[in-house]
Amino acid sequence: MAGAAEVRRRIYVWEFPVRLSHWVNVLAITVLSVTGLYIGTPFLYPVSDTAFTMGWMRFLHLTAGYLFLMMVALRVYWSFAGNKYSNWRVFVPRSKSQVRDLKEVTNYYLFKRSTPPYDEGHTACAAFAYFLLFLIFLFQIFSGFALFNNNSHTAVHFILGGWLARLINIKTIRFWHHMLMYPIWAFVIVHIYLSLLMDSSGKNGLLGSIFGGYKFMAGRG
Amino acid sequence: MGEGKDLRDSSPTVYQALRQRGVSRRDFMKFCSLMAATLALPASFAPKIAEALEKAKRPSLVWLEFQDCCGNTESFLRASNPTVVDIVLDVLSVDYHETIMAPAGKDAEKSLQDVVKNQKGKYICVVEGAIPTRDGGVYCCVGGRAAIDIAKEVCGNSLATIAMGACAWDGGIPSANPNPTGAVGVKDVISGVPIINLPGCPANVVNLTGTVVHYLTFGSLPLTDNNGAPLFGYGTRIHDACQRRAHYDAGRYVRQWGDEGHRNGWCLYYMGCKGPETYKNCPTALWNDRTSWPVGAGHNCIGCASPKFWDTMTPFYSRLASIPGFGVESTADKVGLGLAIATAAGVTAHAIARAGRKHIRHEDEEKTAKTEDK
């Protein structure tokens, strides 16, 4: 049992660009989901004669899409420029210690051990989930701009996704652009739950760290 | 490629032919204005087109039909009101067309052979229908010859070949999955001659006439997009020229056939309209004597001018494809929501299981403590 006088170290884990991209993406994904659902199946019935419902929905969807693109780009940049916790190397379990961590965290989730293993940054499990999420994000960006390429045939939009429409037909792109929203929702649910879980069991200020950037670690080091 | 006037020296010019048929100067000028508008040229080009057609010899045209439904021929014959049909049929000297020509059998085939032999490299070939390639092309034979052989000979010796309609362009409906006959479009088997594609099911005759008039006026074929379709007819998106577009932006949609929105002419997007991803001049060129077009008549666009439309634009009456293998009733959204709900349930189950185990562990610790006390 940890004593009352336990010493905890204050570690700056999440730098500003990481926290910024996290929270802007929370906003962007929320807006993209709601407006995207409307664009897929217009569920509102306008009553006013001057309504511009689809116009606004598409405006918000596109604006949030650009914002999302910027934040994903920022996060990619920061995985090369940022500290060791945000580095690209942490996202794919390759080293022995990463594989061990992956196993231990999974064991903790499966009730095979009573406390979570020691992780200052992402657990290997979380990092890998973020990597898969990143792949979905990439597809959503390319497919989104592939669909938008029908409205705008500029070189920029071709690079951002128009090329995809040359490889795959629009129907398939739209289908997956729509469907991959649901795994993102599923991710969000698991992400929030596990954040709460790891915050309460790790007692390391994990929830607060995504606001302030600091974690409070006990033991090792 | 030669000038239009070199095409057939013995024949009268386009204008002379029209006068012989009793077409008035006024109707001729109206036709030239229509062509200028179709080709997206300023009105000032109408006299230039007229001047060119007055001098131009009528190009010989042969019309081949392969795996087709005759829909493009129907479209061709519905060119417009009777005078304009005359104009279209006289701008083009149709020397061979299985559906509308008088001769049959050997005589008909001879007229085709005559054109190919006597006017090599000078005639225009229009192809309607896909060309089967499987098993040596036996699935479509005309006069005992496989379509692919006829196409290679007739298209290969033409001045230019016009693939009219979705089937001749990229295989269309005969090439839809699983494509039992190995059907392909003209561009897939013919090389060495200019090919103009006129996608659509059927293609609008105004784009065929426009292509020919463009050639007679300017001595060159029109600019094309990456599908080989003329930009004047296929450069704009249906959605952008749609008469119902304002309803789309406003969010006013037809929700059910015959509902209030449908009666008020609202947007057909909700019903699965493919106008937002289809490029053709239907909203401006119109159909049936330039009176209406599918969306104008209250039916959504099915994207028939899009590549492989039978495979890529279905389901025609829904925005989103349904998931194969999940049964008819399961839509993509139901599966997606199911995933989200299952995840939430899984997370809840985990939380409950964890709380339960904590409780057990707590009891265990208490028991151990009590044992130690003893």
The other form holds:
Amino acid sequence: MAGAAEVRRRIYVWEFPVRLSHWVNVLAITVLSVTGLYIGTPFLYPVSDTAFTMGWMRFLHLTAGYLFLMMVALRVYWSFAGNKYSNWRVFVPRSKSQVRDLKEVTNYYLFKRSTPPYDEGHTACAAFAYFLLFLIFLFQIFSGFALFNNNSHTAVHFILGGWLARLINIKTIRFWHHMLMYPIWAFVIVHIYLSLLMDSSGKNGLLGSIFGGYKFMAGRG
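Now that the form predicted in complex with the partner chain has been shown, please provide the structure of the form predicted on its own.
Single chain only below; no partners, no other molecules.
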């Protein structure tokens, strides 16, 4: 109706487990990347015989790896236990409407349409990107513990990924474990840019929602 005032609804989208796993993963991935680069190509040199630089880097890498594993496991669990915005069904375009939404948001990202599509949770494009990212996360977990099991030979580490070394050469595992760090950081850069874009154009509080959980969606009143 002409002259109707626009109202904005406050919607609780991202529950605490989703926000927790998001920010802990930011920390874990940062620590894993820095320590992993050092382990592969040391760029700090000890100044005394008692220095334990490589040992500390490996300890931090393993600790961050366990933390990352727990957060990925939490996110998998919450994709079944959480609300509709975190449900596993949103991450794979299975229906015609999801495919249509994927096309619309992709056109917006490519500047082929001027207004962002209406999405309370993830956009279809973002959700599918998260699905692909999750597959990379799984490989990084399995390959990381496969590399660690090569030295520790424990039942736990074998279950977490040591079995992978029976399928793939350990040098190949190490190569891909390193290389897949780069698409993860490419995703981070694009993710930050698109979050800023969607927050600015949609005026929906997207950036703040990953801290407080709430988004503000426009309606007609």
